[in-house]
Amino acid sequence: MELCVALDLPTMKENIELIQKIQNFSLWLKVGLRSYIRDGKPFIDAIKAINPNFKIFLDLKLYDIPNTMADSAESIMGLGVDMFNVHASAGPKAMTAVMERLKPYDNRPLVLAVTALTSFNEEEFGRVYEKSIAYKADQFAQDAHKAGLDGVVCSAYESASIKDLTAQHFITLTPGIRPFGEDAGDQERVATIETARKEKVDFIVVGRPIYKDNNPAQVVERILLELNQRL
């Protein structure tokens, strides 16, 4: 299991200060929609300047018509990121178009599909998709797997089922992780490291518990220790 730190602070300066505090760790860093809209490629370049070994997950959740998604995915190739995501709700045709467009590239990023946002509870999700979270997460994951994607974004509670329905090497990345039982905030389906481990999660995304702490490096070290101790 690998740790991905969410860079969700209000300004680029604050994000950079956070990165500098944790620069000596081997980590994935998540650049989300707000950070990328505000700071763009210069922010990605600044991350690499601090530590070129950082892996970057660009969390834009592409969702559009197939050709636009494929065009966008190809444009992402020039950003130097290591992973990005699309919305599985865009459908199998769109996900297939993305992967077909990336075929000529030898070193393409990992591509994941978002299944059900972890901010959804069952009632809210049902109003939009008219099915349970578990049902649609499994369906979206199967669509993504058939389209040739590398994995999905899901809550910890869908991870094991998704791997059983697709492949054990099919990546599951889980946001909303509260490593040691911290407050859920605006997330609904949160989980601890222990739950993520039991559910065979490959990547955990941790934000607030790290960047809201007075000593983020210490929290990162504690999480990595927990991950390594229980391999």
Ligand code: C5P
Given for the second form:
Amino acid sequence: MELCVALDLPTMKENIELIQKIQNFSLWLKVGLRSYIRDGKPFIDAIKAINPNFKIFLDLKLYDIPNTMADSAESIMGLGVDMFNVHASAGPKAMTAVMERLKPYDNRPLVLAVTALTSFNEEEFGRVYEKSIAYKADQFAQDAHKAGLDGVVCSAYESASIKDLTAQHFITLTPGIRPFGEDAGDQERVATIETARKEKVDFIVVGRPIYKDNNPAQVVERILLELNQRL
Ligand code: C5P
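Okay, that is the form predicted alone; can I get the form predicted in complex with the ligand now?
Every component of the complex follows; first up is the chain already shown.
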């Protein structure tokens, strides 16, 4: 299981200060929509300048017509990131178009699909998709697997069943992790490292428990110790 730190601070300066504090660890860093819109490629370059071994997950959740998604995926190739994501609800054709477009590249990033956004409740989700969240999350994961994507973004509690439905090597990445049972903040359903391990999660995304702490490096070290001690 790998740790991915969410860079969700309000300015590039604060994100860079956080990265400098944790620069000696082998980590994934998550660059989200807000940071990327505001700080763009110079932010990606600044991260790599601090430590070229950092792996970057560009969390832009692409959703558009197949050709535009494929064009965007190809542009992402030029950013030097290691993972990005798309919405599974853009459809099997769009996901297939993305993977076809990236085929000629032997160093392509990992591509994940977002299944159901966790901000939905059943009622609102039903209004948009006319099915239950659980039903569509499984279907989206199967669509993503068939389209040749590498994995999905999902809740820690869905990881093992998604692997059973698709393949054990199909990657699961889960936000909403409170490594040692810290404050949930605005997350409805949180999971500890222990749950993530039982659910065979491949990547945990952790934001606030790290960047809100007075000593982010110490929290990262504790998490990595916990991850490596009990592989
Ligand atoms: O601070 P916290 O650890 O809750 O951060 C979780 C990160 O994962 C944030 O960047 C948040 O936007 C993202 N995320 C999430 N739930 C999802 C998808 C993404 O919390 N379903």
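Keep in mind it's a predicted model, so treat the numbers as computed, not measured. We call the rigid core whatever largest set of C-alpha positions still superposes within 1.5 Å between the two forms. Numbering follows the first chain given and starts at 1.
After superposition on the rigid core, the Cα atom of Ser161 is displaced by less than 2 Å between the two forms.
Residue displacement note: Ser119 has its CA displaced by at least 2 Å between the two forms (rigid core superposed).
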